[in-house]
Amino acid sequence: MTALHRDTAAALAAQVRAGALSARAVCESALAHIERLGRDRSGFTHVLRSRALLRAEAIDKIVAAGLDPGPLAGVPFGVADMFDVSGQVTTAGSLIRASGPFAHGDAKAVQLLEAAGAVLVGTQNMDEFGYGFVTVNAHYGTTRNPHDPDRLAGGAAGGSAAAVAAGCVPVSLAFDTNGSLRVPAALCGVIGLKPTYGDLPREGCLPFVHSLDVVGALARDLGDLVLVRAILRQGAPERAELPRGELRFGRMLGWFDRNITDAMRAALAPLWREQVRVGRELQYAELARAAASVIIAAEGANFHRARLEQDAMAFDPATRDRLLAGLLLPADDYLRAQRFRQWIAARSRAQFELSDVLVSPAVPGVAPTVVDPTMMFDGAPVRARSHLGIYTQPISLMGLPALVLPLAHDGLLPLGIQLIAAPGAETTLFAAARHLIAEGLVAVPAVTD
């Protein structure tokens, strides 16, 4: 592993813009690292070597001409395999879509990052169509956790988190429907942003659950994540101002304080003791999780109905069974879930009257093993595929932004926390993260060896 794989996106771009490092050298290094690790360790399923090298060479020509390629000059990045890439098939982790159609252009988010000088090097593994929390894919394999290859990376966008944690790229774009980005960020020990619903452009992304899907990003450096979001927002004004005075942290109790492992509870103790001034119980969180599950099952099944009727056996078995069950849901259940969503989203605003940022675990503990993909829930072992998102699902239903950060602790495996703010208050999340990093309560993510 070279120093390039440990650098932040901002540091790499600064060297490329100054002519101290060529974009081609950065790109070749990233491609070689991905190849060395292989599909299950790098998180990449499709490597775009020719496209990436041509793009990197174009960046170098811009620098040689004395021009500025942009704030992400030469920075390699990857995207979950649900973002359109021109001339490629957007498979979304499935074989059903592998034969086409080809994308006629790049997703809007890809266009914006490349316009800022970044270089797309490939697409990353995910649970088929984003339906799961493990990135165990019957077609493209299991993405392994960079901290321990015997453990899961989490999902649905596990390939994107693993790629960042393993040093293949400093940033990845992914999606979050119900925790698809936050769960793997926590298990892989990187920073993950699930923005407010509608904050970042979704054009050119294959939908799964239109009423919940958001585009987000993962990185090892908070500054890189802030920069990527700013580029994707194209100068749009922030929707909420930073709170005045000292930030007020609130601890999520009730549903968010159940099923936490002993290791997680011990790691959280300094945070609760030193930063949290008030405990908050988000009532009806369990119902929020159930409502989110109903909406996902119904909308996901509806989107894939024609394919299911045509050839259900072509789906990943774990995905197929859940989608078929979704087809059987009464319309009344879906409508009631959406009405409950509107009600609890409005109710959640009151949580921020006494707290600027709410804090909860992102997942109950460390990553489950590949051979035994289970976790404990209410005293019994359950499937990790459907339960790792118990703390992320209610937040998705309410449309709140959340930022996942790795806790500072003595263990060898990552433990992630989730910071939650009012709609549009992403800058508050970033300020809270900077504060916790400065206090030594949050670990600065490092590339795995």
Second form
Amino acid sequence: MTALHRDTAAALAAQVRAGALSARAVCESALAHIERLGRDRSGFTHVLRSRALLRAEAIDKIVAAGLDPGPLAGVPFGVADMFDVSGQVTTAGSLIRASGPFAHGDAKAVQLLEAAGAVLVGTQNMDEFGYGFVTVNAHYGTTRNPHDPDRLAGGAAGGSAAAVAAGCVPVSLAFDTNGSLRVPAALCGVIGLKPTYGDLPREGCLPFVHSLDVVGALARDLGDLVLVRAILRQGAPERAELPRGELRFGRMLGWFDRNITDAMRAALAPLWREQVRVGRELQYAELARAAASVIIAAEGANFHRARLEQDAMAFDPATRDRLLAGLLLPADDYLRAQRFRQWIAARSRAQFELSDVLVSPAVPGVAPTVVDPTMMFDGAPVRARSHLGIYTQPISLMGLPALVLPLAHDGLLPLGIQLIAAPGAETTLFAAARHLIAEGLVAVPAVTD
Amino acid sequence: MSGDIETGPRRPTEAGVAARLAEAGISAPVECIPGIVANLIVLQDHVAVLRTFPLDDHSRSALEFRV
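Any chance you could show the form predicted in complex with its partner chain after that form predicted alone?
So here's everything in the complex, that chain up top.
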């Protein structure tokens, strides 16, 4: 079968709207590819075959009636398994919730994409409750990196990034608490948007850390990501204007320039040389990471306390012990972390008086291997599960939007950067990304079957 | 500082963590204690970093610019 689903979302929708391609054929193609790859390589843990085919047929009937199904007509998409899907259990990667409750309706973000014509084909693997950077899940397996199945996809939303990179769907919806979609986007070589806190609707998503969670999206094509964001925002006005004149890129130094692998440093060199005029030292980044870790441990533990006490052994051990440790954090330290967050979030705004976009690596290097899920940090090997997000965590704490892009380079494995802008300045991130793509500094690597 | 995370050379122990869980009214299987200790040590390091920051209104800007 021809891989009909491999095109961009915009191109697929244009063909379906024009009647040149049936939504059912696109859907069948995507489902066949997911099945062919299997759970670990497709990123999908639950395929919604019946629902997807019914939905696709409905789209075809709308087209046949001479009506317009919307800008995402017939586009297959997936969601991390923390978005509610009507009649399904939202497992969030756990067994605790596997027997229910069943969701009464679809998450708001799912509703909005389907109202625009898209077709939900399944839910995707993640670290249990979103607590980790690896997508090594004791219950649902390890999601493999589409560029090298012996390597990690990254996490927590590794299934969502792998599904896009592997060509199962052009778009996935996921979440980002502390780097949850940015880390796997970087390791799998796709584009990932972590929006400003509160920018996209979270209704119907299982929370992990209420004060940090955001809904975001992953895609292979920048235009698709822009389109999906616009649909999810329902026409809300932009909060920031595009800068006048040439965009000013600033390079993040200090914390963001430490622990970078040689491969990443070499791949970044053309970007620094050709686009960046200033370096910016963000002091207290280490404190920001520490504060984010304390907030996540405390809020995550608080949210799951009842389940932990009821049946701790049903949790993934890697999640369980972290959450139980979080229950022992003094309230004073949690409040200190939140006060620091207020302080640094307010001061981070000043960064954007002299730069429109800040640039840093999204991860230190290429994906670690599955058999040895470690990385080097300050000269010592550490667990990738807790350390792959060293560059994403401080940005989450500040509530800033970030866009992950794959660097164009000669290596075989993806290397991702993150562009960071002022709150509400997502359109500036998109303009910067278009510029870097046009300059040949950024490119989404292809995955061969 | 009863109930506080120990800093400096004092590190959580399995016996200490079991006692703190009991004092806090948290029931956790004994098999979890070594993992909790390991994760508490990581959190202890984060807390130690966080406590170096003087939270007052006169803190200088966290941001420095250099060309």
